[in-house]
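Presented below, as structure tokens, is a lone chain in the form predicted alone.
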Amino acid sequence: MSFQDPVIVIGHRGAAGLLPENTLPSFRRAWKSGVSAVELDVYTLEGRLLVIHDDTLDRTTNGQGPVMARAVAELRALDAGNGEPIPFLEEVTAELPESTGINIELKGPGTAAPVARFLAGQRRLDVLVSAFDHAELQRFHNLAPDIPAAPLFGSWKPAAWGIAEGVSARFINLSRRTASKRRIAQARQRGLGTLIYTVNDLAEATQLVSWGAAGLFTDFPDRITPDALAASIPD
């Protein structure tokens, strides 16, 4: 259950398709389901680093405005979705077990000092760190030259090997419409593995791990495990 898996299933937000993303539940009910991994997001206020997708908090949590608009204890006393708060990401990675892949989103701004200081202190873990800021993916693996590297990509560049090379990834994030078997194929001549987010259908992933991606990103990991897969998958 990591990133060494040989096909790897991430429970996207936890598990956002059955319980609410990015909450303490949400990512036990991923564990419980098998995954390789679970994704997560994070923004940094008042030194803390705290586990939410979107820059407003209206559409998971009870609160409205934007995040970073708020103090922490007034973020942290909102309910975002069965009564649970929005958890700090060391109350994630204490939740789950060192097996466990973490793949960390940089999704605030100015989180790539904060996230290498707090991974500094948590070699235990298997860890990547992605972003769609690729500028703020690069400052990241500036000071934690160590630790694994995916730039997020929801539409093609062409500069993405480079932008890819420059962060020394290991990986390459791809949404299902910029994936293609042949995309698939050039990143595995380079060295990197496609991971495909967001994948809840078996089909659409089996499909996906056949051309060669490395694996997905899931709303639903009791859907779509590494047993399903591989079980829908020819030898």
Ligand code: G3P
Contents of the next structure:
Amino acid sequence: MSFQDPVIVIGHRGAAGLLPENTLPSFRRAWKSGVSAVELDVYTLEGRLLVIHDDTLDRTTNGQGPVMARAVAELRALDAGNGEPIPFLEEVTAELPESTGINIELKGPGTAAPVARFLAGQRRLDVLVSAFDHAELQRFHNLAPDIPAAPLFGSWKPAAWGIAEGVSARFINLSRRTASKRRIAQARQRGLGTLIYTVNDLAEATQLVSWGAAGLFTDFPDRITPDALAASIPD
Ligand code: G3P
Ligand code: MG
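Now the other one: the form predicted in complex with this ligand, given that the block above is the form predicted alone.
Every chain and every other molecule in the complex is listed next, the one we just looked at coming first.
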């Protein structure tokens, strides 16, 4: 399964509803469920890429305070859930099945250049790079114009179309609150697929796909599978 799938199901932070988010077991659970791709969030410190969502450690680890204030060795000694460390990006990609895609979200400051460098040595990956920070995403696109990029929007802004065009996007990634039938149709008219986050209800997922969404992010890839979605969509 990949970003070419007719309906793209992306395991959000792995399988965040089933196992501690952004840990290796969570990613393994997602790809065992048959997802098209897994999504993860990256920060960079000391030239390394670490997979964690928040800018502070408190919610997902046994540490406290800002991620960026710590040394990599300190971060790696923390428990990110069930005794698992915060993974390095390369630990996830090393295990990623060849047929599964990966969506790298540029979450931390200054991630564009190290992610571009990392991906330059990873030609086999089916990858999509995204960010809410559209300036960071533009920097990434300028460094790696051949790697697909998708801007993220938590709320709608008319400038979205221009932002998408600036990074030659094939997808725009929208919050479920922003993903109306009309907006999905407008995106399609512009040749853009929409990937919607975070959808944990099969009926909602089915509706979004029936409106023409290209796919969605879910915390429960065991519940919202490409097969379940295909079976629930009327002919
Ligand atoms: O990329 C989809 C989704 O991950 C964006 O929101 O906050 O979960 O990173 P967030
Ligand atoms: Mg994310």
